[in-house]
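Next up is one chain by itself, shown in structure tokens, the form predicted on its own.
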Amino acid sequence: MKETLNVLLLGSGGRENALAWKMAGSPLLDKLYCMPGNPGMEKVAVLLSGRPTDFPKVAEYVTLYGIDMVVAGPEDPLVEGLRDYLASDPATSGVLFVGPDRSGARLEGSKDFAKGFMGRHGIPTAAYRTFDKDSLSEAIEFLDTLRPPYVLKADGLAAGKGVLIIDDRQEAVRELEEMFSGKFGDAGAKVVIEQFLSGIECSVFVLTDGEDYMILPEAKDYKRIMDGDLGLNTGGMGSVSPVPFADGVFMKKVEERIVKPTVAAFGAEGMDYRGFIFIGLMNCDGEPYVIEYNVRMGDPETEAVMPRIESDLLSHLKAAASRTLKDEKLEVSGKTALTVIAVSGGYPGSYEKGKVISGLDALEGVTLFHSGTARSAEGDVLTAGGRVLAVVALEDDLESAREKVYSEIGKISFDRMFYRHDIGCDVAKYL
């Protein structure tokens, strides 16, 4: 039997590129193809062309370099069965993959579906109902049962963006009916309404077997674009991996009330579940609640997880897509990981492309992991998206870990670079 391992990871942002560069140290790893990845990613992978949504692609790669396993990165090619697709086809269907069947998928494909499962088995979760345009006057009358802020979710898949927490009656209102109307596309054909949680919110990262796990490093991140938790809602600023405040006892009832019953629940559900589940909590004084699901990491925390993972990631995914996790050990730093990401001007709504970026190999002491960028004919290293790169810093407390993410990240520039200055400034109070 081989003993190492050809690995195709699926993605082109920083989470995929930190997961690259976690893999490429392991000593299982023969060689590593990225599709399509990003510059960088070329120092410790193959870059192939494709979106990881040409699932004939994804297979005519997976036979083409002898394959042993697929890692898919984002949501999008899980929710629409890719791990089903390899599997049904013979050339293909000896492939380790990462990642859950499109029925496991659906905990991220739909926040309905993601709501019902957790009150049939039991997980923590805010009060709710969904709606649909044809029952719009049953939906406003369930708004008018809530206390605000409202919080409206488009059921399906939206960028990130078919989250709504809105504080006036006739806004929520307004946004209901255009939602309704297609502001989300077929993603908002449903809505969920639900009871707003009062807390302060930590991401939970688990891997699994679908009958064993591990509880990999909880991170929070940053989802406004502005300090102080101010302005729009971009895809995350920046994340801290330990969170002060998740303390033993809080993780003692996340991993009973709701991740056991979770990983439980997928065989009970019929579900192949291989891969990451990552738990969104809101901790409401010391009770965690879960807010979503999502079958995949998280975007920017997994740039501050992985520095964090000792030992052989890609042995640990190897045993959840064998169904052997229970033969792996995860060995976790006590130090403090930070992650800060310069986005483009104008993010998260329109910016320009193309912009030059220098500064880059002036970095020491830091990790950099690319999230939008791409190499010019010339060499250049250009912005190619709205988050453009992550700056992590890993030290023994956090403090240290915001002084040298912020004496270094004024090394970079391209026009109209932003960053916020205050990522893990709200969680020093809880050391």
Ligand code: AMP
Contents of the next structure:
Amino acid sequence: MKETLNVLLLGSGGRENALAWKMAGSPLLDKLYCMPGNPGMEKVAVLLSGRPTDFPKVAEYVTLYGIDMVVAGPEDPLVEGLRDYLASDPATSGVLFVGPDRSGARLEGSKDFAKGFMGRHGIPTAAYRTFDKDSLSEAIEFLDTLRPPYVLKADGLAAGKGVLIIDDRQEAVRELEEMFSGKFGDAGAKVVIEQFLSGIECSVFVLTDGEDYMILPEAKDYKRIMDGDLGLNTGGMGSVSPVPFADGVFMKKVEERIVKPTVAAFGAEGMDYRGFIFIGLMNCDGEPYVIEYNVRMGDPETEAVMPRIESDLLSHLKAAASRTLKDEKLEVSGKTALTVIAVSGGYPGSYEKGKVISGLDALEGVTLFHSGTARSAEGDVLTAGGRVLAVVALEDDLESAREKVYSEIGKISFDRMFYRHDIGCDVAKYL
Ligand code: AMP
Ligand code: GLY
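Any chance you could show the form predicted in complex with this ligand after that form predicted on its own?
All chains and molecules follow, beginning with the one already shown.
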């Protein structure tokens, strides 16, 4: 096999822009293709039209462009079984693949499955039970054994909206009934009810070949739209890495109690897991509990994680996909990366698209990733989503990273542009 790789990266957000940017610097890269990608990746990749869940199209590109490795950005092609699909056809079965097969992707695709997996392997998580519409009365009985706030989770993928945290018992019962009546479609046919965990959250990222693993830099994301963590939930308004409260003692607990048993369980459960696993954690008085597994990197965490990785990500990915991760050595910068997301006015509610973005060329000393943008026929960069751009600074410490991002992001403008001003502020007290 030739030394360098043709890589097909699937996805179109800030996460994929950050992955593309990082892989582009690798001496192992021959050519990078992104499907569908976005204008932020134009300089480093060839953009190919299509959706990552269009499996025949992905297979066609793999053959047409001589792709050696496919990297899945988002979860939906994984949950729908893209890896199994490519493996089942002799024309594409030889391609390396970063991302679990359908059985591994159930860790994100079914919350009930993920909770059962954690239970079977002694991985710390909130107490829970799962119910369906035929067990509504048992569900209410279980609810009454818990103290508010009540945590209700649609079992399946619900575009990030399937978790409800409700203070009032009557409202919780009403929501439960609505979930069973199809509020989230099939995703809500089963509902996980779990104990509320009180603490501070952090995202831990692991790259594994199913046997060995490397723990990538951790990050914290900021989900609410407004400063002070107020207002509606969004896809993420910013991120910071490292996370000051995830110190050596905490991360040792995470590795021993969560990462090691999780990776060991892949083998024990017969999963051929090769790819990222993103562990959403709650730090409850210094003790880590798993809130959720995702089978991909986080967005906007990736935009803060990638700039801190100093070793060759592409080499690590190739090793994960070919089961040789034990030979790889991760190198991480001790600097702080801080990401602020510029969003369209109105987001996460309705918003307009197609606004011309100006000021991008004026940015200095920061890295820019595109999340939701498009290129107009005239060559302008236009807004094309709720989350539009990610501006990232990598500096010696948190305060300098904050100063740098906020001095630069002000140079960008588009009609009704909005961003949070307090990314990273809450964690300063743990320094
Ligand atoms: P998930 O989609 O599982 O990430 O849940 C969305 C968000 O709900 C999480 O990021 C947490 O902020 C919150 N959450 C989920 N489960 C719990 C829990 N058991 N206790 C407290 N907060 C939770
Ligand atoms: N930032 C959280 C996620 O990507 O799911």
